[in-house]
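Consider the single chain below, provided in structure tokens and representing the form predicted alone.
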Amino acid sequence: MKYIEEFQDPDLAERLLDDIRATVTRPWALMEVCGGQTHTIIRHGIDQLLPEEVELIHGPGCPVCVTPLEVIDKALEIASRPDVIFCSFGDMLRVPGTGRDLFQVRGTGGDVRVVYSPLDALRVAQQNPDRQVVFFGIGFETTAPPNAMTVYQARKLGIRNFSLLVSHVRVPPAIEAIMQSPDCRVQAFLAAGHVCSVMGMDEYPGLAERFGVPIVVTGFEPLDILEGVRRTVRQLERGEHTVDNAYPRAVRPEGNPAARAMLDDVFEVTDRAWRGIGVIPDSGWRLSSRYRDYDAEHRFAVDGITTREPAACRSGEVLQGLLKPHECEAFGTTCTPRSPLGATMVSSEGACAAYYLYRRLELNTPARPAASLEGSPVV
């Protein structure tokens, strides 16, 4: 398969749908680790087209929306001053902090610029030596390795007027704390195959032995999901718990040995927050000590952060896969893409903003369709 159409053949897709079914025997909940990931997966209703038998849970595979709401707040407080310039992509800048967001700091006079690439930023720092330049580092594993060789570059071409503000998250906590909670009902993950082809898979097996949970590295597309949700169900019918990479043509056992490398050298691994969760140990990254200079945190000193999340937001259990979406109170009423409450709504990989999108806006979602795929949103 070379296009990504091929990716979306509606026959394909049946023939893994009917092996799926002929497979499954009990009820199964698998979770998937990737926002985006998610979109495919309402997009295409693809939840709607598995057997009644096996659910998915979205879980906390949104970068923007887990990014917590005092660095957020932090982010508005830094871009707000007079002497910055401050760098996002552009899904931050709707991101509500407490009270306010990038756009808001933006329209009353902060200097705030989307850039598509945290390169772009360096070059900003270089144009204007009498500003401080912030790119507002966030992100899992994916959108690590580029904003540490940003710093890198920086530190080599003796750019001091560039820093970084770091939210970095990694996956493999996060599956960690999932199994922990009481309230936990995943018994496999699909896990996300962009994180792997940057990290390697050498991190899942010791999480799948001691939770005794299947863990499949998948793709994006249609049939990547479906592929992935194929092996899952075999695994967990046989009573089997291992790592399998159904994603092979983006995704090595060691990952990229160059993006680990640098991520190695630039930052180091520390507890981080992650928004609606609460700290998990281990779960992120800072700046290293060699490059702590360019850490905005530290260059800009932001204390008193004090942080109120609206009360009628319950982005945190969608994000730990408690709540479907169109579950909350708030949901397509008081909360839209255009008036979020929290991150899930807003960012183009969360999972509120997904079932918005894609009009699941109902709790009594469509009967689940027959055997046939002839025109389903596969197509």
Second form
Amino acid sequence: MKYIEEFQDPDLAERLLDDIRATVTRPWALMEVCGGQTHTIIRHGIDQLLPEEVELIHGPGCPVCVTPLEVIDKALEIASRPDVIFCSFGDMLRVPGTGRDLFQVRGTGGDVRVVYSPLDALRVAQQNPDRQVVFFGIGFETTAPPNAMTVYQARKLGIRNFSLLVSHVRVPPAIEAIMQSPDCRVQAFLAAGHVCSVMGMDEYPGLAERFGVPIVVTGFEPLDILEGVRRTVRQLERGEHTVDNAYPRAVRPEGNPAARAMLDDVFEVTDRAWRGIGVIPDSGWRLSSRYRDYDAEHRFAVDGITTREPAACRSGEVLQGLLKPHECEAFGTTCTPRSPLGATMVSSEGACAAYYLYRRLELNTPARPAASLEGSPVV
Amino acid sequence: MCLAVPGRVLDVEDRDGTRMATVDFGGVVKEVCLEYLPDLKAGEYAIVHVGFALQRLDEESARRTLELFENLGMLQEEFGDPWEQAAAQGAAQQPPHHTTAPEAQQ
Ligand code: SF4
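Complement to the form predicted alone: the form predicted together with the partner chain:
To see the whole picture, the full complex is given below, headed by that same chain.
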């Protein structure tokens, strides 16, 4: 029990674990969808505390990781233009495109700025009326409503020098794609709590029914994960497959109706490529026709850029739960957070990064100095 | 960026027709848009993601989460200087106009 004393409430953690141990009678494979949950699990050793019958498989829920290489290349192209101020969230800076990243574009004179909120990017546009301001709009159902609101505001305020490079993704079609894969071993899902804070839960009963999988909406703190696992295992052992909410303090069944209405207005559902995985039907959003003027891909004519992803990185398999990060040949050798081959090693939510930071020594991979990383607050 | 952090509303105002608030995240204060939770009031807690309040939260669970994030260094990760973090992460050169705060938040 080497980690349990770090839990916020170790006694409660122990009780939840006892309950899981008492319930489980045979092996089960559960997928946690959200990258934040993956980090909690690895950091607190939850996968090692659970009885060995319960296997946690890491899912694709890291927005930085699943953004296709092609979109990163489009971002780099736009950010390199002298007339452009390119605004992004900080965690996109070191995601490798083909040959370089946004951090390097800034190093060679590109005006790349980091914002906390997409509304900050809109303010940059107001302050720089003679420049084009582009915001890098990536993320799941949690980030899409803020970005939708920003485009809505841009139009309302008549701001013409602002546009969005959109690569939004949706969780339910990804669950569907994972279940349809012939190699799929997943028997239940811990759904991403904050996605459900926005979208509510009504996208899930159909999936639970169709694939016969329990879907338990789960938060991302250590005790939340244990509670999610406990409820999932109960259902599995009883042969049930319903949608259950183990995160009611932040998730209401209807989600956030105002945010959902804005999503419907500004975006429309589209097929989207996921890095390492390929195109998943209906798995993303793009600007709806009313807002097409704000689409940076059209404004800067980068829609022709296409990129093939390198074969060395196996993050596609990692993201689908087919491979654990340390099973990748490059893990910890040619691929480290300092010199990443794939986004799953860069992102603070990425599964490869989680294993590198918290498991590398245990897994006994070839030693590489990580001192500078340990001294830094990042990842 | 994926992290949604609970914060406490300090005050609320209408700015250019948009409902905005100042929100305290365990000591870090940020501007937050309330358009998706328009009846949130000063003193209440909400889950905030990239500058938008997305769902109400009770005080007790908000405090516990904030405490946990603080202990895990996650607040630093979310609100610290992204250029420094990117530089520490990679061996690439420093950006030419290095600043200690995200410049778009003046
Ligand atoms: S360890 Fe590196 S190369 Fe291997 S899957 Fe992860 S990111 Fe890709």
